[in-house]
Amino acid sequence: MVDDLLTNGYNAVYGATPKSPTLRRIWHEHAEGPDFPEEFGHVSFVTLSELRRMATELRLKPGDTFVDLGCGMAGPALWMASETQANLVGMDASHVATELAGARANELGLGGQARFVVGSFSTTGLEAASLDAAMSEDALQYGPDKEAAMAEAARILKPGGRFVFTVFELDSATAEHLPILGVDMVDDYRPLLEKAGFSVEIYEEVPGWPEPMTAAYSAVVEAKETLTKEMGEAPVGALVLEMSMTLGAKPYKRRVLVAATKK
C-alpha cells in the first residue's frame, strides 16, 4: 500500500517534470546549485561537490557496474557513469521515471552504458553479487523496509562492493504521523548497515543543512498557481501536499553521506 501510494506520486511527478521551466529553475538555483551541469540535472539535492566525493568513493574503474537505487530521471548516475565510464543500472519503482531516464542516457550518448530496471529497494531485481558497486541519492528514507533495503543492497553487491549514499535520519518524534515517511523511521543506518554485512567507513553530517531543503521547498510551494499552469493539479498538489508538511513538522534530523564495504 505504501509502495503504491509512493510510486504513483511519482510517476504523475516524473511525468510532469520534463515540462516545467519554473521546477528546473528553482532546484537548479537552491538544491543542486548553480554549477550542476544542466544535462545531468536532477530533483535530489546532491551537489557537484558531493557527487565528485561520491565518485572517490565509489573507487569504479572502466568497465565496472554500478547500480543506482531509486534513480529517478538518473542524471547524477548518468554523470557518474560518464565521469567514470563504468557501467550503470538505474532502478526505480517508477516506470516513467526508468522510461524516461533511459531517453535521456540515449541523448546523452551514453545508451550502450545504461540500462535502467523497475523494483523496490527491497526487492531489486538483480542478480546476486552481480554488481561492483551501489549508490542512492536521498531516497533510501522514503524505503517502507530499510533493514530489508540495506540486506538487499548487499546482496547484489559483490564482496568488496562499496556502497555511498546520501538519505535523511529521520526524528520519530515529528515524523511518526506523516504519510510514508512515518512507516519505518530510521535515525541511524550504522546499525542496519552492519546487520547487512557491511563494515561503515563513513559515516558524517552533511554541512549547510536544512537551508538548502528549505529554500527549494519553500520556493516549490510559493510558485504552486505557476508550476499548476506547467505541470498540472495532481503532481503539483502532490509535490506542494508533501514539501508543505515537510516544512511544517521538520521530520528529518539529519542528511548524512555514507560510505561502506560489503564484507
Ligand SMILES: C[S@@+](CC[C@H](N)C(=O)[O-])C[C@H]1O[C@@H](n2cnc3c(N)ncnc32)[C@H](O)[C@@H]1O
Given for the second form:
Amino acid sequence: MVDDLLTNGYNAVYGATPKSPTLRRIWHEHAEGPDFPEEFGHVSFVTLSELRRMATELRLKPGDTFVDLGCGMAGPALWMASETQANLVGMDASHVATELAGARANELGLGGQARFVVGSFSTTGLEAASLDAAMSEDALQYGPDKEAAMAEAARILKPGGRFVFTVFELDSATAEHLPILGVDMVDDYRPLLEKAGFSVEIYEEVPGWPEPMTAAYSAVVEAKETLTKEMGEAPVGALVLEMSMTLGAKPYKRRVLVAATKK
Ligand SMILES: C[S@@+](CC[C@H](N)C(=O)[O-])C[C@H]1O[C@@H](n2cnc3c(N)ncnc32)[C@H](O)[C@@H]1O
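Show the form predicted together with the named molecule, please, because up to now only the form predicted alone has appeared in this conversation.
The next block holds the full complex; its first chain is the one shown before.
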C-alpha cells in the first residue's frame, strides 16, 4: 500500500494541475526547458535531450510493450510511445494521474497504443515477464521499499529487457527526518539492481541537475499566492510543503541516469 500522505498529495496536485497556467509556465521554463513539446508536459525534470537518450537506451521496436513506473500524467511516456511506435503501460499510485494520462493519450491520438494501471512500485499488478522494457522519470526515490521495487521491475520484464530511468539518490544524513523520502534512503541503486537480476550498463550523474530543481521549486514557493488562486489551498499546500522541505533539507545526493538489462 503506497503511503496515503503521498498518494493523497499527488491526487490533489494532479486534480488541480490542469487549472493552473502558472504551474505549467514555471515547469516549462525551469524544469522541462524551452524545447520540450508542450503536449507532453510533465512534473519531473526530464529534458528533451534526456528523453532522446532514454529512447536510445530503451531500444524499443514498433509493437514492443514498455511500462513507465510512476508515469504521472504520462507526458514523457506518451512521447516515447509516439516516437517508437511501441505500446505503453503507464503505472502510477495516483488514480487521478492515470485518468488524466488516459484522457491525454486519447487527445493525442495514442489511445490505441496506451493503457494505464493504478499500482505501486513493489506491486504493479502486471504479469511476470510480460514487458520488453521499463522506464521511470524521477519517481523511484519516493518508493518505501526500493529493494522490492527493483525486484518487481525484474519480475515484469522479459529476459534481455531494458530498464532505463532517472532517479534521485538520497543522502541519509539530510533525508532521515523527512516524511516519505526518509523511509528507505538509497544512495546507490546499483547493488539493488544487481541483486534483483539486472546488469547495470550506465550509471551516471546528470550534469547540472541541482539548478533546474532549485529554480523550479523556488519559483513555485514564490508563486504560492497566485497558485492558490488557480489551484486551491490543499494542492498548493502539498506542493509547497514538499518543495520547501527539499530546498531546506537538501535530501538529494545526486540525480542519476541508469540503464540496466534484465539477465
Ligand atoms: C515527480 S512525479 C513524476 C511523474 C512522471 N514520471 C513525470 O515525468 O511527470 C512522481 C510520480 O511517482 C508516483 N509515485 C510515488 N510513489 C509511488 C509508488 N510507491 N508507487 C507508484 N507510483 C508512485 C507519484 O504518484 C507521481 O506521479
